[in-house]
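Next up is one chain by itself, shown in structure tokens, the form predicted alone.
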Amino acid sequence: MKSTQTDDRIKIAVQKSGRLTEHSMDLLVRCGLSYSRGKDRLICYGENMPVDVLLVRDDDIPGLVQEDVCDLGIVGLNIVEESSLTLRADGATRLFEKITPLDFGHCRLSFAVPREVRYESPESLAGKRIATSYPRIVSAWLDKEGIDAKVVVFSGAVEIAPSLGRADVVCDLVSSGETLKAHDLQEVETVLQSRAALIRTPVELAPAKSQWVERLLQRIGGVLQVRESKYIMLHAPRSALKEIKALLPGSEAPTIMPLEGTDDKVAVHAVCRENVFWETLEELKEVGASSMLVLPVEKMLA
């Protein structure tokens, strides 16, 4: 099926405020997009490429990529089940393509009870009132591990629903569990691990948008790559060099160079795509490494 857009411009929707918005809009930054927002407006217009970001609620973003109002979203995992599940329900034909999963938004959706509650595994649910803004994950959870509990669906701040009277447990999503413990409760299990994904439209590009999401989305990846990825440049016996590639972490072949002056010493260059620990260092050093140097990567396109 053919998209029946005529603007050959990208749309991508973005939670326009919450814990996912800054870093949606940073990872965009880095992938070479400028772009222009007036005051009080919710659409940020590509200057040097044709990309237009919409900022909308994240409830939105699956149904909008899904509409094929927007070529692309960024959104949690926690959304995007809830999502899919709703749409299957309602019976839609075609869905949201779930691309990649990103490398921020990390939380989790956990059940949590009131800490004076004693929880010995999921069978203590059974009979259990438990609110949350996530309906269809809790129920699908609860069938597959055979559990009958009561779903009340709340929204807003759902922590609150046990004091209010109105549940006996509550599934929401936790971070660092400050909140939880606020409000008096201790997190028990958890039910999803989520974090920030990119998601595209269902829907059949034209060959100009298509080549333009291609190229996007090899730049996110790219992006992806570098952020914990170091360059590290050291000096190298010529008899340790087995046990320095050993060392180096995530690393492909080193490149390796001549010294001037010396034959049992060589250059060693290196693209790590994990992160150089100062551990590293040292066990570099101890097999006879020497001049190190660790640089942060910018770009990385393979």
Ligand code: PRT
Given for the second form:
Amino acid sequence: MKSTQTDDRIKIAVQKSGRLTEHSMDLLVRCGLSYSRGKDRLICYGENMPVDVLLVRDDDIPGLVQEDVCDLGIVGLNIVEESSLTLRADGATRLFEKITPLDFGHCRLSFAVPREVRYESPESLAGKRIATSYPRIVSAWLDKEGIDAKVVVFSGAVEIAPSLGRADVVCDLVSSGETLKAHDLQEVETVLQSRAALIRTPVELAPAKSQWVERLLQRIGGVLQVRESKYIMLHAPRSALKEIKALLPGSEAPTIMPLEGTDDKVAVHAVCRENVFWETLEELKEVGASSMLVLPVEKMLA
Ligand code: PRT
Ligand code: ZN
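Got the form predicted alone; could you also share the form predicted together with the named molecule?
Every component of the complex follows; first up is the chain already shown.
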């Protein structure tokens, strides 16, 4: 195990090349990180923070964090769950900590059957061969449901298993559902809702490192909050203020300011901690709001 005294830079494991890569690096950049890439392109060295990013396959991320090779990792909850079950089955007592679910990489792990097959309930899976890259999650789900079925492990292209005659059912990640459709499969049951998440080493960090990790987590929280938030400005009749405040999504205490030359109208400024949709603006207009402006929020720190 590495010594935290000799190495006081934070290491974050991020997917090298795949669906989570761009979002993960974008998140770190929004937290203020600027970096240069090592010659082998496997490490990004933080230039303005003691933070380095290791670029690896997503499947390796939980293990690297659990073994404390990396302090933090960004990986899908699907991989987190499968690895947790595997590590526990292998006797690991200290796993990584799941800390923050992030706002990208949304998908679900679902069972799908050929279009012509009737599926009524989990019992319909009894005695079937199920192709999946997530054998631990699927087996745990089948056990919980009390279903006896055979799990066939595929490391990729799971959706072709039924047409190859290798399985009757698949259990794979789905986002738009287009891949299943293209293979004449219908989604019938969801086992796990997933998205990217930040995980942390089970080992206690040295104080200096810990302070930086806390700082980074606070900034990540700020970035996530900002992406959801909007700043709204509008004019409102004083008489409609109560209704208008109630319509502002996720806003706490709006600022109310007088308007020059009129006593019965005021300006309302508020941070909405949820997106402001056209429907909300239309409802605000109906109760008397006018001159509405919705602006993005650049940074936010609670
Ligand atoms: O090389 P490495 O091992 O790092 O990458 P990988 O090929 O294992 O992973 P990658 O890049 O495909 O996905 C990384 C992570 O993104 C996953 O672990 C999930 O957490 C998340 N994610 C989000 C998805 C999807 N959406 C997704 N749609 N991962 C895979 N898919 C695949 C799915 O397996 C299926 O083949 O996309 C296809 C279905 O997509 P739809 O839109 O047609 O339903
Ligand atoms: Zn992978």
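What we label the rigid core is the largest C-alpha set whose atoms superpose within 1.5 Å from one form to the other. Numbering follows the first chain given and starts at 1. Computed from a prediction, not measured in an experiment: that's the story for all the values here.
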Exercise for the section: Determine whether the C-alpha of residue 38 shifts by 2 Å or more between the two forms once the rigid core is superposed. Expected result: yes
Exercise for the section: Kindly check if the Cα atom of residue 262 is displaced 2 angstroms or more between the two forms relative to the superposed rigid core. Expected result: yes
